[in-house]
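To begin, one chain is listed below as structure tokens, in the form predicted alone.
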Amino acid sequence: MQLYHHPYSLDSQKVRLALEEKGIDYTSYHVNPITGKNMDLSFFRMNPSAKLPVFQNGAHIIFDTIEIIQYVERISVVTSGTDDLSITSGKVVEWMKKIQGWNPKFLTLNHIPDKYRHTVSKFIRRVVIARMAESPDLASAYHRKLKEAYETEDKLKNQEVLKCSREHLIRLLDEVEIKLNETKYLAGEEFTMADVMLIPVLARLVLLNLEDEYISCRPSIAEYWVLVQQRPSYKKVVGKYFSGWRKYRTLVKTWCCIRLRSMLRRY
């Protein structure tokens, strides 16, 4: 089995935090939008999205987040023997649909300095340009990925747009503080994998310095947010990450800024 995926990719932490909850052992392949490897040929053909994470078990592939982690629980089941509720439970797969519902890409976008976010987005532009130029065949689908890139820009100098995404955050984590309040967890008692898909958007806010605003402010989700960070897979998909981001992300991003000019220069 083979994920490709990146570190810091929300989707990807909640695809790997089920696999590392469940046990199953796969191949990690990194792949950083950031340099536009999700847009070399040989992942654009498996994925015309390129969009991440993908999950890949023989000629099987997978591109939706809630679709691998169910594919994951069915196969902890098989292989462990055992009878696992929280597959078939109604509200875990509720909270991952309203979890999931939640688009991330405008609040962290935002979140990045301007002239950093306009030189990544212009690089891109010019790879996506340079792959529909090797590949004919694949034309369209480039084209359906810069047009998308062109929007993505436009979206984010609509204030409309800013609100609703805020707002909709708001409404889950007001909901989410709510339940919490009831139980330990998502979905009750035990953890499950509505967590999973909870747990990097917490971990977002508190990368994005958001956390006075969203979390501390919602005493129920506040505790929770310091119940999950013990987990073992918390600490290996997002932890291990986190600390470090934080503590060198200008130094990543001066970086970044360095190698991406360079790198424009060849498209």
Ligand SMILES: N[C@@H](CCC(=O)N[C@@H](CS)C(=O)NCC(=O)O)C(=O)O
Second form
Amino acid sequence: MQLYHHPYSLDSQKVRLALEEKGIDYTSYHVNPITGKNMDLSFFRMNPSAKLPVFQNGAHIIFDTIEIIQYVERISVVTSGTDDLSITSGKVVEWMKKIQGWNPKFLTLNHIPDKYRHTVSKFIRRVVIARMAESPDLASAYHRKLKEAYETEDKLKNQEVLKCSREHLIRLLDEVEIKLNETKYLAGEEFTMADVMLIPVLARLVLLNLEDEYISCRPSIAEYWVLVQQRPSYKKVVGKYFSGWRKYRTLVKTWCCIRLRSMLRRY
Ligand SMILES: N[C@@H](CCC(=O)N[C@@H](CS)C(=O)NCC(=O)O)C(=O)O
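Output the structure of the form predicted together with the ligand; the preceding block shows the form predicted alone.
Entire complex below, previous chain first.
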């Protein structure tokens, strides 16, 4: 089994947490979307949306985050021979869908200083154009990615888009807060795939220095956040790259790569 993913990608984090929690072995391929690796021909041919993560088991390729996690759960049931109730639990799936319904893209991009965001976005556009020139048969799919990049830039200028994204997040967190006030984890007293979906969202808010605004002011979420950071899966998937000073190492590495390749015009 292969997983194409990256530590920066929130949906990749969700899937990797699921794989770690279920103890499933897989071959890991890092595809950094910030350096445009997701536009490389071999990956793009398999996945013309260029989005991460992608899970492959033989001829079976899955692109949807929730579908991947449910597939991982089924593999875990088959390999362990135990009955995993969370698979059949409607409330777990309901939470998973609710959390997946919030798109972290606009809040994330809005909190990246303009200087960095513009450099990265220009770099990615150049990568797409370079790949398009190498593979004219994929031109229309690459074109879609270029259009998407311009549309994202436009949406970021629209305060209404940002306001909607924030309000959606607040509604979600308020609902989570009420639930966590009643139970230890999101779908009850046991850790489930609903928690796997929520942890990367909280980690993203912390990475963007938004902990006070969204987490600390919600006591049950704040307590939950301390608890889930103790899990080995969290440490391996998120902590290793983003806890404390590690986030600077991770971010500076990508930034230097982009600056160097821009200087050398190596797209
Ligand atoms: N197929 C995914 C979407 C995943 C997604 O939006 N991935 C983002 C990172 S979390 C991505 O790959 N962005 C890069 C791009 O769009 O070029 C789903 O389950 O909804």
